[in-house]
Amino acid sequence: MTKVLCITRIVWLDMLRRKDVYVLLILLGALLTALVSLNIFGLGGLVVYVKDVGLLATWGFGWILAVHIACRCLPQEEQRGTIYALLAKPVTRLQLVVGKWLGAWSVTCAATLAFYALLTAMVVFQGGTAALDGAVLIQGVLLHGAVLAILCALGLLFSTRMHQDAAATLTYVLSFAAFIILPRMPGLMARASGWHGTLVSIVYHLLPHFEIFDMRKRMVHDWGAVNGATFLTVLLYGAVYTALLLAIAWLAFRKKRFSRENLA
């Protein structure tokens, strides 16, 4: 556990070290500055116009940082040649995943938190703490966690056998598609048939279900909070589908063999 958390400071000194903090201080900047100066169709003022934008952006400032963080943390110690050190401590390939992922998730999740914080604040003030509801959004934190974690276990994956770039594409395209495409599947479903059919049914089924983690539009609406047997039963699901990601990232990483002469 210890060379675990090692590896995850390692992400984290490279987060800063890397200047990512300021990137972070930028994106909460036009967070705060949409929040604030935007005022579309006279809909500036209300509470609920403030956290409809407030978590559109938090999920697509978090889902940015968590592909980009995740799909570079392998491939930029075999660029360096520093996967030979680490791997050499000794650091077994199962170890050096799971520290990657805990870095790239934990790095993730504070960000993340950092930009909820600001949208608290925001609601707070143009609407007082009437404007939240704390359970829903203790709920809402989590459960947005959870995705965090299947998407940075997903571009870890990807990155095992690919360079950066091309994990973090092919990571981009199957989350876009399990966010948007994913929850429109069930129609095509009963229009499919033969082949076309069970295709459709094994990538619904394969595919992540980010769409029964997303909680906006009950924190938007002062919907309530979900029931608790509910909410564990889609946390279990997001844990047991992120340990898969990475069981399947280990498999493939345990076995790759490292050449000197693709180091930059």
The other form holds:
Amino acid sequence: MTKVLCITRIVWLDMLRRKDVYVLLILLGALLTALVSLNIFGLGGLVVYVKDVGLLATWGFGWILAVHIACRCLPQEEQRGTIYALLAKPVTRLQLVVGKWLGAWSVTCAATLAFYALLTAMVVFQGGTAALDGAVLIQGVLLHGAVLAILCALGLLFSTRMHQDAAATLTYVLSFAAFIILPRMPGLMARASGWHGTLVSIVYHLLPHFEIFDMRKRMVHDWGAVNGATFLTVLLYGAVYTALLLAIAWLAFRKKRFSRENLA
Amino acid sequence: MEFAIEIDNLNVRFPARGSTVQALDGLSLRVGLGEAVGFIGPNGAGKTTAIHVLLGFIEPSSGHAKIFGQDSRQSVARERIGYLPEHPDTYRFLTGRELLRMAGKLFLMKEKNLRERIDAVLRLVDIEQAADRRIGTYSKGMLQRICLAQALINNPDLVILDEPTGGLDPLGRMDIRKLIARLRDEGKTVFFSSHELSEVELVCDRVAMLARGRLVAEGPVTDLVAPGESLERFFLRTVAGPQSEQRATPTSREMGNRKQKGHRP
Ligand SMILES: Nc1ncnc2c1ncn2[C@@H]1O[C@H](COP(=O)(O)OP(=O)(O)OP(=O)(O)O)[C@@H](O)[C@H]1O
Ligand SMILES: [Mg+2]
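Form predicted alone done; form predicted together with the partner chain now:
To see the whole picture, the full complex is given below, headed by that same chain.
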């Protein structure tokens, strides 16, 4: 575990010491504040609106950060050639994959939590503490963390065999498709038949179901927390999905031959 | 007898656009404990590839490699190794000291022990004055030194250096030479590849020469070279045939020509 945490620490220090990350965070923070306070849609003052727009922005930012950070961890090591000195230590490739994932996920979660804190402050400022259901907020944040875990694992998986830009693009496309198309697929499955139906059904079950983690509506409209069993089942689904992706990432990375030229 | 390195009938093929490159072709080699062995050969001979197999970076197409009797693919085999890569680079956002701390942690070194060791290796590679600066601000020579320092953090029994003097000034090269001699005197096994044959001659007990993935010569320098011959002449004679020997040192006429060219405006 010490070795995994050591690798995680490298990801943290890399992020903390790069100026572009701060610029991105400050920009996103400013954007979030502007969206919420500038009353673009003429609905200002409505706490519901603040929550709705703020949560959408927070999900969007978390998504961008997760993909951006997870997809660069491994390719960077290869391009710089730092991977050689690292793997010459008694570190296994599994430890490397897990350490990098943990680094990407924890950094993303920390930044996302900062956005939630900002949003919470704005909601309380506009509507008082009554405008916020603590239990739903906690559930929502934890499930959002699970989504980020899956996203980081997906990005890391693609980056084991691809240039970081290609991996990021693929992760964006796939996760966007999962988010937008999957919830509409049951209707499609009912109509499709034959091999077409099988294909649609395979895609439906294979892609991550991000929609079940999405508590935004509950948070916005104060519908109350979901029951504990459902909540835990969804978390478990997230954990298993992440573990599976990491296992595939390890398989892809296990015997990889590195070459700087491939990626430069 | 225990060996630091045992390589048996190693074959490595790389796919290359429709065909394959045979980087190692039945390489067998042994390095005894406490030996300093120079690994030489022309560009593309397969030296780096062999080292990468030793460190478990590459799975050979056939054959196997062992480090202190353990399969080189297992991570435990790397507990007692220190390695300097061919193009050393490292996390430029860390300071020298932070890098060494991280490297030590990967060997699960205890805090007190680690602190002492960090100071010792910083002294050893003579970079103490820049230890608390970001590595991104280091010169190429300093980068080489800090990478060497992280290779030595675990006080390794086997030190593998891939062209340790590449890109260093004469002073830096002399320091590396001294360091290799010192490691050898401490009883460590040193296995290093180099194109600086005069250096290899100075610090090695033995050389292993590779050409096109095959071992073409192996033994103490004094046994390989003819009386009065340099290792460089031997290298040229072995790798490219007797005619090429003449290229080893320029004739006085060539020197004269070069001078003339140098004087042109
Ligand atoms: N990842 C790779 N893909 C394809 N071919 C490779 C790869 N790595 C090495 N090779 C080939 O294997 C052969 C041996 O290369 P290697 O780097 O081991 O040589 P070397 O002896 O270290 O050379 P140099 O002295 O220039 O460092 C070369 O022909 C090289 O082109
Ligand atoms: Mg080489």
